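To begin, one chain is listed below as structure tokens, in the form predicted on its own.
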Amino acid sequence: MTDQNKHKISGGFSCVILAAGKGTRMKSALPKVMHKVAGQPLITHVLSACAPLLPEKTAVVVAPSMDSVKQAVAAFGKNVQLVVQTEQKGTGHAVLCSKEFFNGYKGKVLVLCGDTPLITTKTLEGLLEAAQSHEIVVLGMRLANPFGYGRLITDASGRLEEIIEERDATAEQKAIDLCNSGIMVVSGDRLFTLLEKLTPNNSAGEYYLTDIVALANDMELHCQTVEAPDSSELAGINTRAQLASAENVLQNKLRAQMMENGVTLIDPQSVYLRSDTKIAADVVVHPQVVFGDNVIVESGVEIRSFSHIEGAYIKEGAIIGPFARIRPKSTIGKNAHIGNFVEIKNTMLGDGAKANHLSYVGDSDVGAAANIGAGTITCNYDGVNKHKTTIGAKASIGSNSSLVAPVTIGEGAVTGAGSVITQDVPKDALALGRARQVNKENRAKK
């Protein structure tokens, strides 16, 4: 995130992200917030939406033994820390667990759910701006089918009076379509006083965070709602079906952004991107292409159908595929060609180099304009360690060659088709590593 994309909120704010859900309905041993959308954990999406607004500090509330969440949040720096909720007693109790972390903090506190990966920075910015003149502001959403969501009860002037959970609502209240997103901003000097007044007097026997609204109104504090411009970005993830739905929504957004930026997606619905995929203008992506994490593609590249690319840097003018696989730590040079059924791993492929057919090139350094013939294998693994293959500029590797690493093929050198190369080949040399052909006359019929 570059500095020009960051926006400091007037007066400052901090965050509490509720991430203690165990994903019971997802039937998974993985913490719910660690399930992925567009290649990143749900919690990463939420933290990424907050980051450009420069929160002073962030508490991520987790259940015990959620070490994977700790690893995910570590990338966001020392101002993001885990707070453990040893017993799950409701959302109000979860936020209360962060009291020591905030230690008398007086700024605004943004409370988020760790399972809402579609939330945008723009929506959070609008919510925080509205919260500057109120003690509590709740982000609401209008839903055609509000079943399962808490309802926002407002008076004639729009003031928020209380939030009623679905299971505790009357029939009249259930008819209200303005729903609670689970996201709110509360003044830090009021938050923990209100939380300590909560009681578990509800059908679930839990301490509801939402009950602080009614308590705040009893104290004649200012409570308000802000309606989200797009309710889809507030969707929470509790099931595998909801995870798939969020994936679909985010993929469509990523595809639309790519095309807006000048990328041609011939069949957008069949191209799968990651949140960190970077593709320059004038790249053409054919149908059925999958991008994994950490891919950068320069202008003028063509990526043909059924290719899978992850952890790679593809330079200007390269042609990839069809049916190519490029694995992490690979760089494909300018105007290089990677053809059908070619796999590249941890390899630097020089400008103009070609590997057009049926080859595996791993742990290698391939010089500019080198040509790797069909069926070539860099034999990089000896059963214990990986070893490097170096192929010089303008070298030509004959079809069906096996290059047994560690080995160096010199600049301009040639290996004969079908060779097994176990020793270095000097510059401009011809290497033959195969048995001499013997013809047995008249033996074919026998």
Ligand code: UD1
Given for the second form:
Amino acid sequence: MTDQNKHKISGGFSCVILAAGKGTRMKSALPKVMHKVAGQPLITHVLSACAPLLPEKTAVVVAPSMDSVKQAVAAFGKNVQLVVQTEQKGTGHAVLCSKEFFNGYKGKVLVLCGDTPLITTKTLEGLLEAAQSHEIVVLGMRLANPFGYGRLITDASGRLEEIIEERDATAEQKAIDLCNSGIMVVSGDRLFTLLEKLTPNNSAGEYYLTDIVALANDMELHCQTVEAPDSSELAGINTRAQLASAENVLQNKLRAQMMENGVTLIDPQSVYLRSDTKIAADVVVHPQVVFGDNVIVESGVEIRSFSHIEGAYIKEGAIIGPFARIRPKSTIGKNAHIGNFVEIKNTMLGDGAKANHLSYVGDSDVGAAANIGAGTITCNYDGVNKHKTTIGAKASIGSNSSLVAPVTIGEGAVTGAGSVITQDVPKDALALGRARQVNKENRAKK
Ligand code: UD1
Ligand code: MG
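Could the form predicted in complex with the named molecule be shown next, to go alongside the form predicted on its own?
Up next: the whole complex, starting with the chain shown before.
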């Protein structure tokens, strides 16, 4: 579905995302939903999956003092609001906390867990479509190892009778492999009535959201299960091991997509991508390369091993690495070369420019075909402020030069090896900023 398809989910819908849980099993000071997969918080993945379906409004239920979640949520605009669950009394209680926020809303409410980051827009769209004809639709998944998940008790037609949590299940119920993904759609005009009937009569002493299914059946409302085609999308993250396994699933998906688009990954398993990494066809990525946020790579680029790249735009035909580090706000020109142990930050490197060995180039503007000799450092920081270095086209910076910013090296200029350049160098000049060598005959032995 495209963003223009505003009303594809007929009648509209809204979301509530549960994120207030203590996340005890993560053993972390960070809220569970702020742990990251492919560089983004779990909650960001869930919100990103919902966003293209244009929910009318979204409540993210958090515990008090989860300020970091507030920041992650802010990126999704003012239709997404935080709702505070003061005490964590269970998933049913968490949804109930959004009653005021929904304020009599009659449309469909999509309930998601903030700890299920691999869910896709397509699956949610299918679930919302199926929800049109039922009061409650629960997204189910078949698992070879269902341990820890709620089990869906259904009849032969897929009609859902109840959901039993692992800890409350009998041995017979534990053998059921159809599990609750934690994602469901409930009619807004029923949801809060059902939630208000919940009791904490279970082994956890919590108000389980999942109990609304049995309550709805008591009222003869129709509850249905929709089975997800790909259960790997529905993995819930409760432990660090599950976090690592979700990372693995998502990375494999991103890698497969890259290769499908015509990118060569010599050793896909060792390349780490972000959901927003854009790499054109006919780029070759060698083993052990890590992409951070916001990287665009044009075609014909070769990225050699052990390079770490974030916030960079790399133009056609450039060669990066091995062992290169490119930091945010950098543009690498066409056919430019960045070699081993070179760090580039907030720099525009012109077409065909080269920095091949052991250099730091920061806050700089480097002209086309300039050559930055081995061991060059742009001294951009004076301890208080950062300053700019400008290097003209075709300039040649001698090895082991320190360019003390702010400073400009003119077009075609040359700096002698080992120079400390503190003053601007005119176009086509040779600048020497080092002590002259003195040879003392026969003094070596002495
Ligand atoms: C839940 C479901 C289980 C399902 C599984 C899928 C219930 C009772 N169980 O179990 O059937 O198979 O998800 O992953 O719903 N949360 C709150 N407030 C609370 C408690 C939890 O906001 O008081 C949030 C958590 O932050 C989390 C989500 O609700 O994002 C689910 O809670 P969690 O404790 O992870 O439930 P599970 O044991 O995984
Ligand atoms: Mg969970």
